[in-house]
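Only one chain is included here, represented as structure tokens and corresponding to the form predicted on its own.
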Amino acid sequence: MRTLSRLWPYVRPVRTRLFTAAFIAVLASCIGLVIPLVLKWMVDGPIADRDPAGVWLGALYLLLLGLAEALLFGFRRWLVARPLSHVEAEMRADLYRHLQRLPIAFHDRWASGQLLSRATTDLMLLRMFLAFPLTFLLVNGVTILVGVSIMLVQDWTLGLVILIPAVPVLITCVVFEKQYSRAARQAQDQVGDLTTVVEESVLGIRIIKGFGRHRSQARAFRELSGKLRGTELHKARLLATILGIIVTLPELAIGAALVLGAVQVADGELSAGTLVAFLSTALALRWPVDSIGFLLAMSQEAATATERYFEVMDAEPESGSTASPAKDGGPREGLRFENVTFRYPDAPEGSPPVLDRVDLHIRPGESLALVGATGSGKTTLTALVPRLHEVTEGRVTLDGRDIRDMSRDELRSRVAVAFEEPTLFSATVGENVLMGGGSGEEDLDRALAVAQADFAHALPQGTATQVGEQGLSLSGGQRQRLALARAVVGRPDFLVLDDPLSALDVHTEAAVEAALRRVLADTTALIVAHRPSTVLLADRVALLSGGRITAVGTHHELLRGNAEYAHLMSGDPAEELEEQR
């Protein structure tokens, strides 16, 4: 019940309607209750003077009733429906709201998988859980209490039978509820995992069949399902076990009621219709006390969910900054890396940084090639800029403010970025350009222009053609092209290029870069660069090399002064670099 109160700010704004709900289903069950009382008025009145005016005067109260029940039941079952879905829509929201706000670092250990059954079969089972179990829990016991009292009022002996089985079910419960709560977690987590392969594979699905490793990826899913089916099958055994229990000592008890009431009733002890109604109570109370167990399963289920949902709710978003006001009209200073060491949060305690102490300052207007070899932190540095990862210590600065200073929205607003692995959305080719700024068609054209993207108007609906998942209907070239159009729409201040022509032909590439010229010739940029080509096209370059600044100068000075960049250029072998140096 703890971890399911955090429900309750979600479902405060339908709390009325959910209160009143829940007061007519315990009014229903108690309208079901007043059937057994009216059943030994009839056994012990017009039954016992054999009236038959009396019986049908019976009849009609009980049809009255029942109809009255049902007739409640379904009342609340439409009261609850709509703020429910309410309730599901507005946690989804929230979710999803949410994981745009945390940090890369977070995305990077998460699997898609597991984030994508939180925002499904979590959120389903806990609307389940709000429209049916939490309100008859509350519903059920209330029902018991009453219905024992009644039948403590018809008899207390007979009653004190029937309560014989409440301490073995308590047990029972308790039990239960902890071993359920174990496997519920250990299911869901597994449904996460199940789906994680199924997004993998369908996204790979080129690399699986290019491979032809269909059947080990199947004997892969197979082996994640056969566990998930294993972890079914033992919340199944545990629920038939509870339910076996639940079940089979109340009937008992029953049964032995109903053998010592008939004695009382044959010694004249007892009425006939004392009777009648005391097992008729007995009765109706069996579906309330049969329900505790998969009541129970259902709750846990729920408290699972809310806890699995609430881990990524918990999870802290990225920081917000004081967002001092910009200096409008003053200098411009460029881009600037002052003593910036970084380290990933979940790196091993004392591993060195990825970055140690990097200096660099990228003039206005000044465009800087970042080389370096795999692995020597190139990307991790670009990544900065835009603060997809914050500083460990130092800090970058755009025109002397310091980012963390700047709001999020403010820095990326004059920060545009371009990735060495374009990822493009399910939506149009124009819908996908546009994402990174421009206002209308003329920006459109304009970027696509210089990004060597014209293919995209000889798509089938021009810029209007959907590019499908992950933009895997085009090819890597043209996916790069566009995510460099949109890096370029919106008229950066600054622009950060990890490798953006990697994909893209010998011919395609020069006329990328003839164009990127006009426009690296009105912003501050930084490029990480692994070709020549793409480092002419800076103004200046810096070696990047075990995660510090070995080296800065233009092309020719680096090829002339340092062994390091000269193989790095050349493709030396490792041998040759070693008698260079």
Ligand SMILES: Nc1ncnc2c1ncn2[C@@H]1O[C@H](COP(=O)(O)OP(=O)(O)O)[C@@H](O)[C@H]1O
Given for the second form:
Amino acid sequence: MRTLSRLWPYVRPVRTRLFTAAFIAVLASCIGLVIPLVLKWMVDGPIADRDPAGVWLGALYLLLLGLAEALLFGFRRWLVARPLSHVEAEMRADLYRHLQRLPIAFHDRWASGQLLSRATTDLMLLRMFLAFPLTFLLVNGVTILVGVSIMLVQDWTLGLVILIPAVPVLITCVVFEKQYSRAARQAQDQVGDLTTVVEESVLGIRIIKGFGRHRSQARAFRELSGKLRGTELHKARLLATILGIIVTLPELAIGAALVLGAVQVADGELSAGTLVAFLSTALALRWPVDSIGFLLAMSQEAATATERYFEVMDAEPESGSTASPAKDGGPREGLRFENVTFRYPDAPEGSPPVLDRVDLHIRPGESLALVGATGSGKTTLTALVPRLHEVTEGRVTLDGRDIRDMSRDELRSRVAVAFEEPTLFSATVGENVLMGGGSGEEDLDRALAVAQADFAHALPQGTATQVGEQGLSLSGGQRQRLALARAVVGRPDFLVLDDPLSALDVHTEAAVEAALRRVLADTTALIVAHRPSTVLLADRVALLSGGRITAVGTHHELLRGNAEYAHLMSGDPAEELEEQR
Ligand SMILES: Nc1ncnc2c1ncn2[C@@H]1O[C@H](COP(=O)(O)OP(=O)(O)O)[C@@H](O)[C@H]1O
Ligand SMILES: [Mg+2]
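The structure above corresponds to the form predicted on its own; please provide the structure of the form predicted together with the ligand.
Now the complete complex, all chains and molecules, led by this one.
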């Protein structure tokens, strides 16, 4: 109940309709309970008196009552359908918005399938809960109360007989509740795991096929889905047990009441009409009682879904900033790392930091190449500039202002990035590039020219060509060039490029470099590089080693004066020795 109460803010806007619908359902249900009373009147009146006109009248009443009940239930459905799909859509939109705001550290930690299953299966469970169990637990509860009262009034001894199973049924419900809750949680988590496997294998289909791993992948999937099936069967067994008890015990009680009642009628202590009314009321209560089992089960699943939904919603979004307004015409100081230490949030206690007291200054308009062995922390360092990760200690400043004092919008409009892995979206080439800012054809053409991505104009629909999911319809080098175009399209003040040319052939690389050099002339740039040709683009080079900047200088200075740098640049041990000499 406490978990489910967290849904209230979403339900609040539709509360009037929901309450009205519940009230109408209670009304409809109670109309159903009047039918046995009409039957009693018919049996003890017109039927006993052999009065055909009276019987017809009774039949007419029954018809009208049935009609009213059906119409009211239909009206209820019409009332809730639209607002509840609205609630589901709102919750999904909120989840999506929140996911966009959560820090990269969160996404590093969470499997995408777990997020996906929350946005789909769990929200569907919630809508079903709001549409059905929420109302009907109330409606059936009221119906049972009214029905039992009617029965007690008709004949209280028979009424008590009918009530006997209530105690064991309640106990079963409580016990079952706990077990079912655990099973439901497990099943929903397993749906998340399964979603992750499906997603990974769809995205990684090239690797799976390339290595002939389809069998082992299918086996892994089968195992997981087998587990899920096991959990679902466990749930079904629990449900079967409760249903068995909930259905059988009242049925036995009705049987006992029938025998007792028949004896009383034979003895003349009870009118036949009363017995008929009593039994048809008992039968009318069968559905409300029987349904409680799976209404509770659905509520339990909804509680689990709510819990899973809020696990994500409760995660802290990227910390805001105390955005102090930019000082107009502030000094152009470039990009500065001051005493920056960084450790990944999920790194084990006491492990050495990835970046250890890094000091680095990139002057305004300067471009600095960052060189270092793989795993030395280059990508990590670049990710600190657009605040994809937060520094653990120290600070990063743009033109003298701490990046934590800027709003994210401002920061990200001044800094543009291109990563090693050029991610594109299922949109047109033009839309992908213009994601980086800029407006319209002119900027687009200029950026494509800088990135040597003119191939885009030769695509079937030019820059309006769809690139397909993740841009997989393009070659690696083509994707890299589009990502580079995206980085430069908005004419950012600061450009951060993480090895942006790695997939290009030497000729294309040279052409991109020539064009980039013009862009870089008035941009402050940090460029991760592996090849001498890329390094030569930059004014100076910094060497990252063991989490520290161990050398800064021009390419030639470092080549001459730093053995590690020479080794990284040449990859040739003989040459390295020569350089050292
Ligand atoms: N999301 C992450 N969580 C934890 N550790 C990470 C994460 N990303 C990278 N690392 C670790 O940080 C170190 C530096 O990685 P990275 O910056 O990608 O190196 P480079 O780009 O220089 O090859 C590596 O040891 C890597 O294992
Ligand atoms: Mg890297």
